[in-house]
Every structure is written in C-alpha cells, then in structure tokens.
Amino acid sequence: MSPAEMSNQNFLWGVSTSAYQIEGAHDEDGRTPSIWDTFSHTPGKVANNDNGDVACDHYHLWESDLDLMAGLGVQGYRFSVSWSRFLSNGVTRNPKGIDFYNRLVDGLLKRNIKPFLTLYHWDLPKEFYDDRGGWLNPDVPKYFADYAAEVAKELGDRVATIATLNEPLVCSDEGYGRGTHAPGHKSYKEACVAAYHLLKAHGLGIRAMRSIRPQVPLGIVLNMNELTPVSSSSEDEAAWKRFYAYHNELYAHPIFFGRYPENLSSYLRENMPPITVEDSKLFSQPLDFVGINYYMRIQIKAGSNPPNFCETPKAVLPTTDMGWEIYPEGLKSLLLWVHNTYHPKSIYITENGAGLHDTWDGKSQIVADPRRVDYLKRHVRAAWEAKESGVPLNGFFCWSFLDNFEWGYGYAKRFGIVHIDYPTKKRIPKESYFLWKNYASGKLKP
C-alpha cells in the first residue's frame, strides 16, 4: 500500500514543533515570560547562554513557513501554542496573542493542511512558578484547566485535535529531578509531586475542552523509548523493569488504566502522592488518540542511585548527536507494545527524528544531510511495519520542521528537514525536506 493509498485510509504525514523553539517575539504583542525565558537567561543552564528570545522568528515569518509547509505537502502540523502569549500572566486573555493563532490556524487550513494543536509543550507562565514552585502548586492544575477552556473555545472549531501534554515526563523527570530543564530543580521528591499534578492538569484540562468543544478529538503527548537490560542477570531485569515503569509507564498506566505502574522502586511509590478514586477516574477519562514520541534505545543495568536504582551504560550502536543510540526496531516493537497493553483507539508518531550536524555553504539551494535520510526511512519503515501489524497508527510528524532552540542544548542541535541561517533566518531544505515530500505526496513508499 503506497503513502497515496493511505492518505485515503486517515493516514497523515506532518511535521512537529513548539511555540518557545521556534516563535522568539519573547516579550511582543502582551506576551509574558514563561520558566524557560527565566531558565535561558540563567548563565550557564543552555549551552552558549542560548535564548529562544528570538529563536527562528516565526512570529514574524509564519507565513512564509506555512508556504514552505505546504511546498513540502504534508497534510498536518503539529505545533504548541505559547500559554503565555495566549493568556498573559498565564491567566488574562491577549487578544494579540490569540489573534496570532487564529491567524495561523486559518492560515494551515487556508493550505490544506490540519492543525494539531498541543496546549503544554513545557513552557509554564513565569507567576505559576513564582508562587509556591509551578508544578508543585496544586492550584495549577486548575489554571491549566482554564487555559484549555479558553483555547478550545478560541480554536477548537477548525483544528483537527488537541493535546495536552507534551511529554510530561521531561516536565517532571528533567524539570524537577535532574534539573536539566526549566525550572532546574534537583529533587525526585519534587519530581513525584510535579508528576501527580501534571496528571491532574491533563485530567481537568480533557474535561473542561469536552464540555465546551465535545467534537474535539483529545489525547496527550508521551515520550517512550525502546528499553533493554544490558544482561539477563535478575538483577539487571529488576533495574530494567524498574525503570520501563517509571519511564514509559509512569503517566500512560494512570491515563489508561487510573492507577501508578506495579513496578516502580520503593522510592518512588514512598514519594508519589496516592491516586485516591476520584483521581482514578479523572485520570482515565477516554481519549481519542495518544501520541508517541520515539528517538532511540536505552540500555539499563542495576545502580545503586534512586529514583530507578539503575544506570544507563554507554550506546553500543551508532548514535545521533545528541549521544542517543539509533535503534529503528524499537519503534515498532513499542507501537505494539502500547497498543497491546493499552489499546488506544488511535496512535500518531507525534515526533521522531535525528539531532545530526549539517552545514549550509551559503549559496547552496539545499543542505545535504544524508545522515538524517537514512534514520527517517529506517523509523518510517519499522512504523509501517507496525501498521501493517494492526497498529491503529494514523499518522507520523517528523521532528522538526525548522531547525530551533533545543532546550539545554541551544542552537547547537539541528534537528529540522529545513536548516535556519541563523544570523539571517533564511531558510534553506535539506535533502531530508525532499525526502518528507516524497513520502507526503506518495511517491516513495515507506
């Protein structure tokens, strides 16, 4: 069955960014700081002192991107809106804020193209964190409840879905835990109760948009990863077990099934706040997708440091630039295993992609990244084997679009099929651009 032949069976091909990587205009039109604006400009928390003050500036240049993204041919785009330029201070509606994602909703439909909206792709407002630590106030849940009111109001009669959560866990895991994130918190004490609330949000947040905007398909986004003990040893399949609960069970089992995962360490279930039953059922509501955000393989053997009493050993395989091991296989191998233990009525590929170095000679028409061709087909071949294997799988966003600010990373990580000049923001495809092209209008087959 050819990409053309699926496209008539609700099959999309898109493509993935967030509002603080790419947007910059940080302080325009009533928008206001966000944790990461704080976290940016914290010497030495991004590397180079890197900002998404300006980023990619497309604020200012989204027109042209959308023509670009209609060039390209995809049939959806997946981004997230700025809770801070749609709701300054996080709470007062900003009627220029707004008018931008009202401008580019119509603007994706204008092109054919169906906007997939995230609410939350990590950039809580600066006040939430200023009183009583962000996630760890419980009354921010319920703000984030009256911010998806507000967009599913705004926007929820012309876009194709809406998300809650982008990968909750990096919220609670490296905003709290490591602290490699915004806010940059180092307490798995922290990170549990961070985790509870970003529950609770997803589930007041699905509630409030069905009572406004019932028609809306719902879902949320999450993070899973292929996972491996590095031995069949008991000890290294009990660190394996202990951390597959806790990275890629930790929000799906309470969203799906209303209750924590039965394998998360002793320090963890000591330091999760209990789900009482009211909680159960508001975790668990139905939803009408799950997305799936998928890079790589992690291996694990026993370690002595909580939360998971487990370590990550060195890849073995060849990896991106970011240090993560390419593993294909795993995708599908995962699809499987969500839809088998979870059974969603539908699944996206919300982001998979590569973090590669490329270059642009500055004359070129289109940057050569031969590298990053070969990972999309290896991960849109093992996806299609899923499918083929009766995952309801329904779509697949390739991360990113633009290169952009990569959190931690700044600007020193490119994971876009269309490279930005920085110092000019111009624009240039890479190979991978054509690459998505071919498989949007059907001429490549997966």
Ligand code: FCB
Second form
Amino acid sequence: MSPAEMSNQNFLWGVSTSAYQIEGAHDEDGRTPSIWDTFSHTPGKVANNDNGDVACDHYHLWESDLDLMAGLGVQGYRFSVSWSRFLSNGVTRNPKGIDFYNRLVDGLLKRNIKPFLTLYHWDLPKEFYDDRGGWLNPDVPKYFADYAAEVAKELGDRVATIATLNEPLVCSDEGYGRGTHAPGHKSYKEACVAAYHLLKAHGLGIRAMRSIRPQVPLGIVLNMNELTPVSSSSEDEAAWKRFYAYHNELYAHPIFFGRYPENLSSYLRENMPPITVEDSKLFSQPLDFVGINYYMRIQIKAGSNPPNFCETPKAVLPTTDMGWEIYPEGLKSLLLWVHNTYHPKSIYITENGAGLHDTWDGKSQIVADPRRVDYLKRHVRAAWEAKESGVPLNGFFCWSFLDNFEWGYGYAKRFGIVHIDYPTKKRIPKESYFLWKNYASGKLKP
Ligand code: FCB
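For comparison with the form predicted alone, produce the structure of the form predicted together with the ligand.
To see the whole picture, the full complex is given below, headed by that same chain.
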C-alpha cells in the first residue's frame, strides 16, 4: 500500500446532493408536493421564479450520474430521500418512489460507492403544512419517526449511515424566522417552536430507527461556521456569544448535552419551549456520527433586533459569489471545537464548497473553475490539519456533485464540481471534478 493509500485509510472522499435540488420529476410516479414545490411556485420567492420541477432531472438520469460519480472514484455519496416521493402525502408507502431509492442504493453499491442517506433535507410533505403549519404542528415529529422507520426498514440493510435532519437551524431560521425559505413565515416566535419540534423529530427518528436497525450508524447534519466579533468592545463580544449560541450550539447542545446553550439571548430563552427531563433524554441519545456543513466566516456586531440582537457587517475577506467570506482556517478551528466540546464518535464534513459562476462555451470537455479548485484545496488542507491534530474526521463530502437548484437563489448559483447545461441537461465535469478525483484516488495528498 502506498503512503497516500495508507493516509486515506478510515477516511472517505465523497460528494453530496439533496433530493429537491437535483431530482425533478416533481409529480411523477406518485410523488406528492412538498413545501418547496409550493414555495418555489409562489411568484417572487425564488430568484428568477425558478423551481425544482425538473432540476437536474436526476430522477431519470440517475444511472449515468452514478457512472459519472464512479469515474470520480469517490467512496461515498451523500443524498437525501424525498419524503413525499417515498411516502405519498407523507404517510402512504409509494412503491414506485421506494423503488427509485432501492435502485439508487443498489446502483451505488454496484459501483463501490457507500450510500450516506439523509432523511430530511427541507422538503416537508405539503399536507403537514396545510395541517397546522408544518413544523409548528406537534404531531409532525411523530410522522417523521414513522417515515424514518419506513426508510430504515427498506434501505437500512444497505446504506452506510442515516442522518435524520440536514441543517435544522436553516429550517427554523430561514423557514419560520426570516421567511427566505419554505414555508416562508416571518416570526421568530414560530421559529422557536419549529426548532423544538425539529429536535423532537430527530430524537423520535433515532429511537424508531434504532429499534428496527440497531446496526446502522445514525447521526445528524448540522451547519456551523467560524464566527468572529467585529471588535473587542464588550457589546460586540456579548453579541458574538449570543450569536455563537444560536448559530453553532442551538441544536448541538440539546443533541449532545440534553439542554439549550447558556448564552442564548433573552428573547430565545423566553421563547424556546422548555426542554423537559423526558425531552432531554430523547434529544441526547448517543449518536454514531455528526455531519458538519461548513462554508464561511461570519462577523458579528451588536445590534437591536431579536432574536439575537446582532448584526452581520459586510464582508471584509474575499468572498464567493454568494457573498460568503472565504476562511479555510475556520474549518480547522471549528472541527477542533466540535471535537473538544461534544466528543462525537465520528465526524464527517458533509458539505463544503463554493458558489461561483462558471460558464461553459458549448464545446469544451472541461469547465474551468480555478476559484473553486483553490477554495476546495484550502479547505481540504484545513480539515486534514484538524484530522492530524486528533479530530476523528472520517470523510469529506464536497458540496456539490452537480450544479443544482440553490433554494432561494434558484439556478443562478452554481456549487457543482460538474457543470449542468440546464437547457440540454448535459453534464460537463469542471476542473474541480478532477481535483476531487485525485484526492479520492490518493494521487493528491491533502
Ligand atoms: C447548505 C444546504 C445545501 C446547499 C448549500 C449551499 O446550507 O444544506 O442544500 O444549499 O448550503
């Protein structure tokens, strides 16, 4: 075994996507609408009024997509299951939808790629929204546990891991507080209730899956970023502490410690539903791994608006086209912090990547994306340094395999290491695809 292969042991290179962002086939084979179908079809909610009706058409092109992934040589693929494709209306087994995920999982295994499944990447079945507002409805966590059990029964014999939720903070914050994501509510009081129900869904989902498939590694995917106070004034320091508790700890603390973080703002302390003794046990069941999604540094300054009484000033460091500050060092310190604070058994970077505009000339075999290559190289390096410092980091999934429907930004933002020519659905690998291929094969060392 070469030294490169040795250092790659217990470490897996992967790529990541999510159902609504790539699948399309929104009304085919028994799939029923999710809150993202409703939201994206509401004029003015998504840039250019784009929607995920067709997206990358991965539902039809999955086989050639898996071939392209096999060509990349990655050992893992992180994807999400569309709840309302698997269970029509969120509750009824949908044989054709289930069959799609069976074929996908088998297709991955056939190509020696481990399936990393996420149950919920924001596409809540519409019926649950119509009935008492989705995550505001205390029954939704129970429906989620039923769904988790169905998926575990069906696919748990073949997947490498199952994560309950992707970035629950984004669901509660953007979906219910800021209103920039589905279902588009603008009430932080509601965001608090939604957050509590998301924690319940995680806990009930873990419990349901463990009883059915005790051997499947289970976890959750949390978004965390590097946060820094804009000055050393006591106001900005205090603001930073509040924001840190909200952004990096609101879910992690209940999940690892069974309680909310100490430094939440007074507003959040008043509005977050209390964690009972029962909840505390439910939320903090042992997990086999945690997935971390890391993208940027965010600066924090004291402000006057709830929930955090903070502002996030304009970027000073170079940014991606999302306006997100590029700060690879933050990934290293964040991983060390997660390791030292929560001691998870295993950590994966489940997302990291750059939203940058790249163009295809209509002829070339490769799309040039030097800025993404640079972004990824620097983040891989930082992650590797964390690993060498003792963080139990077991894999790095780049976001994203394909350019795709980037939520409120529609198709205007591209994160893929494979370019999609949307009119023809042609896939063209970018330079970053070859970078990733070299990491995956061990040819290139982090
Ligand atoms: C994350 C999401 C993912 C994608 C990236 C850019 O917050 O989980 O779906 O939108 O950001």
